[in-house]
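The chain below stands alone and is given in structure tokens; this is the form predicted alone.
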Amino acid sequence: MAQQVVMKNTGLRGVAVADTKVSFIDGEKGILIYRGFRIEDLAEHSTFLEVAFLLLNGTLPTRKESSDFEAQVLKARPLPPYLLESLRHWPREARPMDVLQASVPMLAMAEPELAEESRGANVGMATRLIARIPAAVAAWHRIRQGLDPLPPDDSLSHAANFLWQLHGKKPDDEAAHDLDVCLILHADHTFNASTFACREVASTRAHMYAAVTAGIGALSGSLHGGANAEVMKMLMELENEKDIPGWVASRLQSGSRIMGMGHAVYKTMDPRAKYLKQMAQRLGKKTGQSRWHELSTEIEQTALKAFAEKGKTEIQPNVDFFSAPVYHIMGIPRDLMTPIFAISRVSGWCSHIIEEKFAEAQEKPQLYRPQAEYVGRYCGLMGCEWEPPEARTDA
């Protein structure tokens, strides 16, 4: 019998827990691949819905498949009336990620294929989630401002329709394209925290909506999807700072983090960050908001020099470092930056959930069940002796 190896306190870093065909990362070389395709090629040539189809089905769609998939997403855009009515009664100060996480189980209540466990049914559920999560985010933003949610516009692309439902103004083609590229860049990233949360829940044979709800909860944390909002908070606090090198030095001397710098996998610059950095520069010039790109770049260059002096050349900008100014320039509120991450990542989550449920010849057990080493109080194999309250001491 093989000896069991217990790896303590690793956070599962470097531990392979399952096979996947969905995406691949080479952290040393800064490579990200979806289903065999480099992220650079997809960002240059594809649309988000084409990439979503690729992630869900394993191949890029034919022209007919693409048209059919877009039609399915279009049909699924409207939210159930009961969800819209419910949103109107929720506290206006509620955080958008909490609202989104609460909305997904409500969408499950109207899911016609919820009890079906076929691959086709799960792809159908994924398609509806891809269509409706943007609508839920936009509807909540309107409602919390005292405005009515807007119906979808079937003439608009996926990204353009979201901006329309969010702002009440149809975006120009360039703005819609830029957001579409952002969605492509965020669509999947192998076994990150939120994806692993989805797969762990799916491994219990819970339905897709339950698994996606778990993913949203994981994404909301400041060390994961919430990091982009923290980056923008940092930039806004530093907008008028005259001594960025001094601020960076102070942060590093105190042992504090610079949000958006460093990644659990990449040891070079995040390939997604390269695209977003260029986008931030271009959008800044177009809108007269170049300060955000200039500030980000100054922080980046100063921090990289400081890290290099300490031999920490692996600490580089990640996707959040430049997605934050991009979204801000697009007029997206800071607390909606992480929900937009979810709008994209739901395509990857659902692809991983389907793989978890239906992958061929998996060599892992169906149910994830890691082991922990107990380091708490110990009174022997028989356990500690229970005493009535009056006999207990404060010690």
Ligand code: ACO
Contents of the next structure:
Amino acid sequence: MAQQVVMKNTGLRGVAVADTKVSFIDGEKGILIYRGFRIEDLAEHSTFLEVAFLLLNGTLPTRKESSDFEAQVLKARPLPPYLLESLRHWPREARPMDVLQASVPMLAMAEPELAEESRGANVGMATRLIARIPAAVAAWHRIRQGLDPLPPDDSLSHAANFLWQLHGKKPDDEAAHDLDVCLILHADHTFNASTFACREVASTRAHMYAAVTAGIGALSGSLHGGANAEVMKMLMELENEKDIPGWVASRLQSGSRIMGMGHAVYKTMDPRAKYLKQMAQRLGKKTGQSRWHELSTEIEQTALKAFAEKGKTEIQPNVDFFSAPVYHIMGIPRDLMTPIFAISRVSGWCSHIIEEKFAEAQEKPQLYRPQAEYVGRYCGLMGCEWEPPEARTDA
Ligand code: ACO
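Starting from the form predicted alone shown above, please give the structure in the form predicted in complex with the named molecule.
And the full complex, kicking off with our chain again.
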């Protein structure tokens, strides 16, 4: 019987619950590594699909593996007609993350390998999810505007095809490359809340679609992936604000958080934020929208100073702080910013789900089953006395 370790109300900070070979973070130095490779190198030299292959399989693909994987993704891009038909009947005001979370089990319904327990079958399911999640996000955005979803264009890369299916306009190479780099930077991040949710569901031997659905729900929260949309809300509200130091001070004084800052693991600037900050600056200059980079930098610097005065130098920008202005400049609506995170993170989720299911014997995790300390009503082991409704009094 395992010894009971009490880690109540700590959000499991600092507790290692499993082994992983998928990714590694050095929170003190601000380093993120996927399968041994620094994200900066991957962002510089790889494509998102190459990185997805790396995460799923453990090695960078050869030319043949790369073209085979791309061909499988391309083949899987079209959504099943019943899903497209169903989306047309959903309330137009539905949140895109809810729509995405509801769409994934619908994809499971036509999944030919759902009952297969092999690693190969799970990689196949992962490949189809990587192909179809962007298609579902784009289809919903078109349908909610009263437009028809667009078929995929086989001549376009993963990121370019998403932008085409979303906007109905083929992006230039630079725009497609920038989005591809964003997808690389968001692809995996060890045991974050949504990945843990996926792994927890996978530990019950539920199928990959069930596990990914849980991950989407966890990602939607504003303390996790939902923070990018909250950052954009803040930037829009502060667009004409003259007194940023006053705003930051009153926000902190009231106990509210500055969204996009702080991290459970990084004690320095998130390496993804560094990259995205430069991208926001470059895209701002290119498109005449430098104000978003300038405003976010002003908030960042003011908040850093305020945190430092409280001795909290570890609260620094995270990935969401500068991805928001980047996506905004790219023409992505605010409520699609978190779904774009999901388009990328599905590659990491699926890699962790496969690891959860197929790790070697000595590293294989068990069904997650933590304990809780009961602090509720207690009348002894015989239980409280049951009373009929007429004998109960209002509280
Ligand atoms: N603004 C103001 N204060 C903050 C912030 C922030 N962004 N982040 C942490 N703090 C403060 C807390 O209020 C707390 O103060 P206290 O000790 O005086 O009560 C202290 O720092 C520790 O905060 P915790 O939430 O306990 O610790 P942690 O560092 O684990 O928090 C978290 C990480 C939840 C991400 C937090 O920094 C936060 O809420 N940030 C804003 C939301 C956000 O950007 N989320 C995205 C994270 S990245 C991702 O998931 C993709």
